[in-house]
Every structure is written in C-alpha cells, then in structure tokens.
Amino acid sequence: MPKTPETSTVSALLDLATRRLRGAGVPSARLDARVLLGHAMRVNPASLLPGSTRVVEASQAAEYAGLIDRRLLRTPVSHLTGSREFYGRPFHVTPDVLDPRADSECVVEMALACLPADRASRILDLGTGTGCLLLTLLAERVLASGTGIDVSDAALAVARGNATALGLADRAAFQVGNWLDGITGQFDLVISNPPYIPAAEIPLLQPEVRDHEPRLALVGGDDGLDPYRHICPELGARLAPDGVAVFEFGMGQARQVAAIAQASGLVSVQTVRDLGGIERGITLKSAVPA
C-alpha cells in the first residue's frame, strides 16, 4: 500500500525510526535516526527539524528504512554513512578500521602542544587506521610531514583515501609495518592509539564495537598492554633529541603504561583526561636524549 504524504514526512519517519531504535535498546536513538535520515536524503541532519512536514521522496524513504534495519542489528552509524567526524573533519570509515572517537581528540591536543607551528616537524603514527591522528596533526601543522604505519593493508587503503580527500597526500606517507619494527630515522613526534583492551573484556563491549570493528585494532593482549611493551623499548632510538611520544591508553592503564615506559628509558611528562574525565593520554620523552 502506497505511503501517504503524512506517513512520509520527516517528522513521521523520525518518530517511527526513533521508537524502533529505542525499543531495541540502541543508544542515541533519536540522534542516530536523524543522522541516517540526513544521509538518505543527502542533506545536513541539522536541517531536519522536529515536527517538519517536509515530504521525503519514496526512494529516500526506502533507503532510510534499510538503514534503520541495519542499525537495529547494531551496525555502527559510521559504517552506514561511510564517514565519521573527527576534530572537525570528515574521515571515511569502513569495517577495516577503528571508528575515530572524540576521546582521542585529547591526544591530538597533547600532540599539537608539542609541535611548534613554525617548524617542519616529522611525525610517525603507529597503528594509523583511518589516519585520523596523523592527518589531523598535518592539517593543523602545515609545515609538518608524517608517516602512518599499520599492519593492515586494508586499513592503509582507507588512510590513503582520507589523506587524498583532505588534500594532505603530499605530506603523508603510509606503509605496512608492525609498530617500530624496521623503522629507521628519528621523529619529532611519535603518536599512537594502539589496541589496549584486555582480551577477556571484548565480549563485554557494545555490539557496535564487539561485532563490527576489527579485533586487531581492539585487543592489546591478555592485559591490554602488549603494544606498549613492544613499542617502548625501541622508542628512544626513534625520537629526535627533543622529540616526544604521545600514546592513548585505556581506563586505569596510566600507571602501567608509565611503568613500561620508565623501564624502557623513557620518562612521563604528563597525562591528560578525556571528555569523560578519564585519564586517556600520556606524553613521553627519552630520559637521556639521543
């Protein structure tokens, strides 16, 4: 039976989708409904006002229904729209990469504080994923250049695409690698958001993360700290004389990460808290500069 204009309005579709999402226990049901309708209609979701009687084209309404069905299966919104905003810029997202998160923006702020705007800094991003950390820093520091390392070819393809889309491909290089293995030269900044979730905690994660994001980018070993143990012993040799490293870590891991760094000849300069007040990032430097 054909839909009447009343049942195909922005308001009606948003209300129905929100009820379905809430009924299934989906977080941020109203926001998700609005973002997905904006995607289906090819408009800014902010323009879809509550109570709007604007009629949605049948093809767009059908697309929207399909998106809501997939969201009910807890497919991340970013996988449905193909994009996630980070530090004010859009990043293409696929199931091959970790979804950029607002919590990581505090790590970007730490890194920017270590990168003078008037210096041609060299940046190394370990486990680059979408490239959001490296590319954000390059966008904010126009004299900087950098390299993103990832063990996943598929992730690197996403990062390269984001570099091109943001007009940063001429200052960003990407290569396959396992952390610092085989990396030569020195860098003014080494940044990383490595996998830091303990393996036993994966089943406890939200379905959007547990079932849809790459396990390789989530699990940091039995206690979540394996990547830091791998990176830190080699880090001092890769830092320029006044270089620093900025790492993200999980809740409650600040003390352990600092201890691993100290055992590797590094010192903690400071830590930072994310938007939720949780310690999330640490700045390190060599105890004895190279």
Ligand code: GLN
Second form
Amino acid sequence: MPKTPETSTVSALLDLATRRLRGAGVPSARLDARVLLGHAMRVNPASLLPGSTRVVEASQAAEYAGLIDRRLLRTPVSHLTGSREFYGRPFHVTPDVLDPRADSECVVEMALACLPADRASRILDLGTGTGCLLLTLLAERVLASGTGIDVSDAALAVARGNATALGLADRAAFQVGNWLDGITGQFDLVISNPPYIPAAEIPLLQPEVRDHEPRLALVGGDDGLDPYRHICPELGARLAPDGVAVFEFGMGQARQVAAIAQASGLVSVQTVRDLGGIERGITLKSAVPA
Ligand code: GLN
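So that was the form predicted alone. Now I'd like the form predicted in complex with this ligand, please.
Time for the whole complex; same chain goes first.
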C-alpha cells in the first residue's frame, strides 16, 4: 500500500492551518481551523480530535486550503460555512445579512419574557436580516405569528429560506419596507436590532465586520441613532394594548435610546446586559396605553 503523506492527516492539516491563521493575526485561529475542516470534510467539527491521524481526502484537503485562504482575508467563518448558530438553531448566512451575534440572544430573552406561551402573539421584526430574532421567537412561542421587514430584498430571501428550513414558514411573513413606513395594524411585540454603529466608527471595526458585512445593517447615521429616531415616533400607534417594543442598541447608547423613546410617548420598562456585561437591549411600552 502506498504510504499516506502525513501532511494529509487531520492533525497535520489542523496544525498547519492554525499556524497560518495565527500568523496572520486571526482571532480564535484553532477553533476556526477546526470548524472549517469539519465543513470541508462534511463532519461535525467536534469529532475532529487534535491528534487525529485520520486521513483527509485530497479533494477535501484542497477545499480546506481554499477556505483557509479566504479566512486569511478575514472572511467571516459564517460566510465560509454558510451558517451560524443562534439561540441553538442554525441560520443560513450570506454577505447580504448581518451575521447573528450571541450578544443578540439577551434581546431574545427580553422579548420572550414579554410573550406568554399560551397566547397567539403578533410579532413585527424591523430589519429582520437572517430573520434570527423573529424566527427564534416563533420557534419558542408556537402560537405566535409574525412579520419580518427589511429594506433589502436579498436579505428577505435569506430570511424566507431560514423560515422554511426551520419549519416556521406558515407563521412567518416577510415584506420589503423601511422600518414602520406603510405598516398598519397592531402588534404585541415590535422587535428590532437596527444598524446602530456611528458612521465614523466603521473603520475601527474588526475586518470581518468592516469588510464583509452589509453596511446597511451596520451604520445608523452619524451617531448610530437614526433608526430609533425614525421608528419611535410611529411606534405607539403600532403597539397593541399591553404591547411592547424590544430594541437592541450599541455600547453606551442606552440613555440616548431611552430619551428618543420618551420624546415619542414611550417609557423604558427595563434594559438588559449582554454576555459581555454591556447594556444591549431595552424594553419599551406606551406611556399612555391605548
Ligand atoms: N453588534 C454589531 C457589532 O457591533 C452591530 C450590529 C448592529 O449595528 N445592529 O458589530
């Protein structure tokens, strides 16, 4: 039998890729090397043990080398694998949508606290992107239904695909739109993770975000607060009696978002911190419920 070159074992490929990624300053080099090898081999990355002498097929090793080359250009791992896990479920991700972040899971928790499991709540998600907020809520609240709005048709296509893949398409509608413009009816929950990064801070972001994620989903005007200014004045009319709005916002923006809401006849019920301890979400309701 021909001797297998040791360079094609799982162990050797992982070591080489990790060295290349680390050398280029890629954060979480070893984890990324493993996740991408799992993707190339179509196996669960957790099954790839560091010292494994398992031989990787030549075509898969070549695919892996290509993935590592793209990761060296700081392409997000989710763009390479096409998927990101959010709140325990897989979401298809493309460069047309914001990559779901673990930070946003605290916003989901906040929203779930406002959605009784035994009620048929109506949910509106503004700037739905992958649909990760709306679809997670629908998965967690089986009587709920909702609509996801996005200004990007390409994003809506991703969200619709995710709804179908998660078996939620019968309770999720998607439509193109600009925040609450043209929306009628009332909702028990309006949720949004709008773009909230001040324009001048974009150059300071990590390259994965700065160079690969959609600007439309990141930049919220000069101070990052434009979307809240656009949404809040129209929000009261869209909230059902006892309805709430849950917004994600950026670091240090809690006070300003609450002030914008207050100027629109809304009051802050509470804020929540993300896993990093940063204030990240706010629950609002009408100051004078309908
Ligand atoms: N949380 C994202 C980041 O800091 C930004 C997402 C957003 O603007 N909503 O990269």
